[in-house]
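So this first bit is one chain, no partners, the form predicted on its own, shown in structure tokens.
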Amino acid sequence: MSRIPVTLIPGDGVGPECIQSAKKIIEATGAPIDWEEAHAGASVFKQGIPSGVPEATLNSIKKTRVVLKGPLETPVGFGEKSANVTLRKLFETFGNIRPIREFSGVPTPYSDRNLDLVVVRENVEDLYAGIEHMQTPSVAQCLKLISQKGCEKIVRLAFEFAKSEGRKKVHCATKANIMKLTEGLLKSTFETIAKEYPEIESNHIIVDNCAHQLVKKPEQFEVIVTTNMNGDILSDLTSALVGGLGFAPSANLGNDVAIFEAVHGSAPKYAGKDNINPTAVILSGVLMLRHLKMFKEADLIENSILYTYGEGAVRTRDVMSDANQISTSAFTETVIAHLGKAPKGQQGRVRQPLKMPAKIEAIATVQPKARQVVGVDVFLESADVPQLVGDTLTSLAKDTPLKLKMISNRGTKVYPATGAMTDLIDHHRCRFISATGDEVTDEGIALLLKNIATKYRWCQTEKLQEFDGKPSFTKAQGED
């Protein structure tokens, strides 16, 4: 086999030393791997890069396609978004593959019941696309961005990966019964991609009920499927449950480029004390070689992790007690030297490579027959009480060709009043509709908001838009 570069960035904090471990393990098995050291995260923001990865990185990775890299520490009041953040997002990195499995010899309270299951999360939009605003001097906003591509191709990885695995079941897990258009988009792009794979048994499930049931029976899980921030907080309870973040091991995939790391982070008060737990970013390497179709060294390792907790002699700071506990270095030497050994009673999977869902080349992947603006509503700040507001609001629209609907405050309908006991802020959803029932014009809005503007702030507008003549927007708790 010819050798195959790999950028391999040590990280920060305990990063270096469990890179080292996996590296020297890799190296063990023979797998051809030539590795490119780069850097990125705290010494890299500390160089006045406020990305945290430098050019020469990024160059490195566009050659390799390839990346292990160890923890990134993101330094708290300068340089800007994260590091890890940054590399996923410019590598279009949209799949973060979690895995979990139990660990004979490592206890937990859920040890023996076999667990094995992953966490297919998407990776770059939903909350984390990071825009945010002040709309208010006292009210914030974060968009929650889901795209219809974004889905379509997080929906096919969990699909595809289930069948590289030989896994039977996929689970979706969204907030669909409260964000409707935006979760309901992945529920609804799930339902339909899962006809492709009848052989792969497919459900739904409600996020907070999906957590509840991961605590109460997670072995009736094989792959779950879900946006970003619920991926997020769902695969670190599932590293939890055997026996915490440790052993908690990741891929980030893209049509180009992949990136493997352990979910931890740079845990800085314990590096180059050699007692930290490289599990995470070994089995990291596992996921790496078998992206690069090592299978025969991918397996050695795993068998080797497995072996080496079953025998239950050696363990880590996080898994012994201080008495007991080995290095980090001696906990490599001992992988290595079982190099070949079977782990007593887990069985292994047979995989097959992962097919990776084509590329979307399509900007617009929906194309509506018919769209017509129906509306407008326009956030605007003010500590006036709903009538007032409502009351200035009708006065002002009169010479437009909107009128007012209602407004909402915190999304709770105000005006009219209903009664509603909501607790006020400065910051009121004001509704308008068209006054004629003809299409409402950007003139039109124009209009409205330069009379508005004589008595309010505006922070915002958002067209009130049909697509084949259903409604994209939805309503405010008490409209009609």
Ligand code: NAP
The other form holds:
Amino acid sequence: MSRIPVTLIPGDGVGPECIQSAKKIIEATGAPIDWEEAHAGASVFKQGIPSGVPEATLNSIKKTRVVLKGPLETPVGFGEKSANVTLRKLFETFGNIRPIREFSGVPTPYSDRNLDLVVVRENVEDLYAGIEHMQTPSVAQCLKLISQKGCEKIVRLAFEFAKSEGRKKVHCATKANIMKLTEGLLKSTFETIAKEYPEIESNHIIVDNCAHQLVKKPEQFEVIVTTNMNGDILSDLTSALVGGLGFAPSANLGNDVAIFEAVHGSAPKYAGKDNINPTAVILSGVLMLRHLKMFKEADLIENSILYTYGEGAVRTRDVMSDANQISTSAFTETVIAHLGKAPKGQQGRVRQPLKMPAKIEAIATVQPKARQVVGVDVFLESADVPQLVGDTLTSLAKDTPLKLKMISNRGTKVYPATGAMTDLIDHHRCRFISATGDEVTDEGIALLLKNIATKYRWCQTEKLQEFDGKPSFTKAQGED
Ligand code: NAP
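Next block, the form predicted together with this ligand, ref. the form predicted on its own:
First the chain shown before, then all remaining chains and molecules of the complex.
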């Protein structure tokens, strides 16, 4: 096999110790990898590079297309964004595969239940689109951006991943009952694409119940596909089922680049103490070897880890403080010494190479047969009571083609009054609809805004549209 170049990012905090451990073990298998060391994270932010990722690192990744990385700190007060999120977005690693499995010898409340499941987390959209605004001095907004293309890609990846590992069931976890359009888009896309995989059982589950079921009966799950924020939280939960963050690896997969890293962060309080658990980073290396089709080397390491925890009965501080506790470096040497040993009882899976969903270069677009602008939501800042705001806006809209339908405050309709006990803030969403039933034009909206601006400070507008006769917006609590 020809040698494969891989970008190696040691990272911050405990990163270098964990990466050193994984690198040593991978090298001990004879895997033909040439490491190209590159840097990102805290030290780079301190050099004044606001992305936390220097050009040299980007160039290395563009060349190797495969990265094994340690955790990167997001320093408070430096840099604008997380360097991790920057890397995921720059290289469009849209899917984050986060598997967990039980290790015999690592006692947990779930021991002997043979847990073996995967969270497939959408990795670039959702609240992580990073579009946030202070709309008023006291009201913050974060845009939850979910696209149909993004949903299709992550759902296909989840089913393809299930197929590659011979898994029989995929759950889709969403909050579609509340966020009908955003989380609902993942749910409906999942239900459509599931039909292409009739051999795999598909179920939708509401994400809060998913968290509850994961604690109560986790063995019912094989693959859970979910949105970015939900996946972030659920995967920390699933790591705790098998012993904690020290055991949770991940693969950030895109069509061009793959980045392998632990779920955990830089755990600064343990940095340099030689007592951190390197298993999550080692197992991220195992995922990387499988991605590179080095299945033999991957299985060697996975079996050695299973053997080390089971028969070998040694572990790092986080698992148990007893006579079998060893340091990070001693754990690494033990895993190397156990390469070639087979764990009793715990069998590996028969795996096929993962077929990534095809890359669609075209800009994603959905063309409805008909679309119509039926109104506009105007968000404005005012300390006036809703009755006064409503009456004023009604009069300000008089010479425009729009009329005020309602005002909501923190999502609840407050004008016309409903009797709701809303704790008011100075941020009102004012819904205007066509006064005549005709389509609302940009000129009509501009005239309305001009009139509103004579009395109020508006901060955002959102067109109310219908696609193929269906409203593309939700109603406020209490709105007819
Ligand atoms: P963290 O670094 O994951 O650490 C949280 C806790 O998890 C630790 O205090 C420790 O628990 C446990 N832990 C983490 N890694 C472990 C390991 N390998 N072995 C054993 N236990 C482990 O989370 P954080 O303290 O919230 O974040 C620290 C920094 O990391 C932040 O700057 C954050 O932005 C960054 N971060 C980076 C990534 C990434 O690079 N992908 C991910 C998450 C966070 P105990 O205290 O109970 O021992």
